[in-house]
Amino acid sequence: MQEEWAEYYAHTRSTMFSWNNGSAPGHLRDAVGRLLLGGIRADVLASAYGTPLVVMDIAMIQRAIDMFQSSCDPLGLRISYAAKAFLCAEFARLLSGSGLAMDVCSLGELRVAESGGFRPERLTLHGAGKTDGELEAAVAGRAGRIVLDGLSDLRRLAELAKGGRAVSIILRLNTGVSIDTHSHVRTVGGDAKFGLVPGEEPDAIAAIQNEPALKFAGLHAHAGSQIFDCASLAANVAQLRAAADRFAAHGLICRTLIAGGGFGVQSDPRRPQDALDIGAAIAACTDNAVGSESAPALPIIEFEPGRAIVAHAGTTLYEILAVKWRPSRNVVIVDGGMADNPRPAMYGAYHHVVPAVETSEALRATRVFGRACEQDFIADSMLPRNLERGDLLAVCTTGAYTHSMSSRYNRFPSPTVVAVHEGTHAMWIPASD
């Protein structure tokens, strides 16, 4: 096992986010074709914890964090992990020790971050619609900053904060930039529910100026998810800078501009064009950073990656429950589906599927489904034609927006989440009935 781990670790370091002949980043096979995750055989993990099973590779997470820090730290850029991508107490503790900040979108995420050791100054509270409890948490100082998504939240917070301690606020804007991504994960433009549009800025400025307890810190604009075009990310930052000038003209100086996340992650080995260069994307967002007469001091630019930190770290293991022959392909039904990974059903997300054990058997077009009471399609794949009930399949790139978006549909149990690292494994989240 130690030899297998040593080989795995060397492979991971050299191929970080690169697919290798259909093998996902971090995946390795032993001499007889068995899939290794964190140096441990997938079938051993499935036997120990059951399936469905989400396996999170800590080495991959740490390498992703290192990649962002090496690109951002020399430029003085702050990185906040987007908790919505994946969060549990053990993972929060891991992140707390990394130096990253965190953005949270609910009292539930806030409590988990606190339990993981995050101090308020490293927390930013988000949300498209704030509950009274969330606004009260900001007033109480449980999060160092709150991002206000609209005039309603701003006015409600002003009433709660009146005459009390200072609350650091950031306004979320709808920059309206053109983003080439699925409409369900596009968060700017005319159809987006998020942020203030330019016509609402005068009212927002007046509300801030009328309440001394509201301390204006900056502006925020997250453009969407799975963005592979550096120019779109840079255009979003350019619009934020232009807005900073408008606010500065009224005496509200931006100390920070938060550009959100959205860095695309390659999930399909056939699409090398989706392998976004994170360093190049960050450089595109920070190039030509110049001040203006109204805002001569440049604000700090911040990013909020979520998917780009955890997506490749996750692999979901399923057991095959049934195999059906069809004229053009096999149909495979596994013991999970849209309840534990709604992404394919929600917006056609692609996940690459591979067998836990490679063989010399001929491949056949195979359509993989879950077992829900819908046509819960998971993926089309080329898989061994002789798959049987009880065989294991591995679904790649499931670290982000799978477990965090899971439901209890059909009253299926939620999957166990296990962390693997240097040949060891530990449960992070138990299955729930």
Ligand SMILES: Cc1ncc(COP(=O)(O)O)c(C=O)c1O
Second form
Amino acid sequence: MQEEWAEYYAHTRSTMFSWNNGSAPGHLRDAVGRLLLGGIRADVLASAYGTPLVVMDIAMIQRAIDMFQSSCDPLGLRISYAAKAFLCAEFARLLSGSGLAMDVCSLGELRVAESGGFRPERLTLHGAGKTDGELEAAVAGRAGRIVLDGLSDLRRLAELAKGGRAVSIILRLNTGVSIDTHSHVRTVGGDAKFGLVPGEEPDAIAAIQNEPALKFAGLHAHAGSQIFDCASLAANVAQLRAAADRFAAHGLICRTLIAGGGFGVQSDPRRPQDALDIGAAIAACTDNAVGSESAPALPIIEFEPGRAIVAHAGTTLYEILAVKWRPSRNVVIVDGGMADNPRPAMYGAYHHVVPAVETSEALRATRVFGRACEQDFIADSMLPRNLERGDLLAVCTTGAYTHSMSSRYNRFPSPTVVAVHEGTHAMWIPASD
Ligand SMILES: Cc1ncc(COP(=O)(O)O)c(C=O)c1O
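Show the other one: the form predicted together with the named molecule, since we just had the form predicted on its own.
Following is the full complex, with the preceding chain placed first.
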């Protein structure tokens, strides 16, 4: 295993997050074609934990964090991980040690972040529609800042905070920039439910000025997810800067501009154009016009990546339950699907599918489905023609928005999540019954 490890690390270092001949970033094969995840054979993990199994490769997470920190730290930019992409207590503990902050969008996420060791000053509380409990958590100081999504949030929080300790608030804006991504994950523009539009700013400014317990800290705009072009991300930041000037004209100084996440992740090896250069994206957004903790003349820019930190780290292993030979293709049904990964059904997301063991067997067009009582298509793939019940398939790039979006549809158990690292493995989340 030791030699394989040297090879594995050389591989992750050299390829970063690029696909290599159809192999997902971080995936390796041993001499007989068996898939290795974090240096451990996929079939060994599947036997130990059962399937479906989400395998999270810690080395890949660390590489992603390094990549953000090496671009952001020299500029004094803050990085706050968006917990909605993937969260559990063990992972929160790992992140807590990395120096990242975290944004949470419910009391549930807040509790997990706290259990992983996150102190309030490193937590930001989000949410498109806030419960009373969430606003009360902000007033109680469980999160260092709360992002208010509109006038209603602002007025309700002002009522709750009245006469008490100051609550740091960030206002979420709808910057209206044009973003080329699926409409389900586009969060600015005409149809977006999020944030304040410019016409609501005067009321928001008045509400903040009238309530001393609301401490204005800055503005926020997350434009959407799976964004692959730096210019769109930069346009969103430019709109935030323009809004900061409008607020400053009323004496409300932005110390922080939160530009959201949205850094696209290449999940399809046939689309090299989706390989976003994170450093270039951050440079385009900041253009060196940033403040820092020590010299805050300009606002400090902050990013909230979720997907780009965890997506490539995750691989889901499924066992094949049935294979049907059809004239044009094979149809394969696996022991999971839309309940543990709703992304293909929800917004046509692509996940590359590979066999756990690569052989010299000829390939055949294969349509992979889950086992839900729906046509829960996972992907079209070229897979060995002799696949049979009991064989394992690996679905790539499943670290983000799969387990965190999973449901109990058909009363299927939610999958186990296991972390792999340097040839060791540990359970992060047990399967539900
Ligand atoms: C407010 C906010 N910030 C950050 C993110 C993270 O986006 P991504 O995972 O695309 O980086 C999201 C995702 O929905 C979000 O809603």
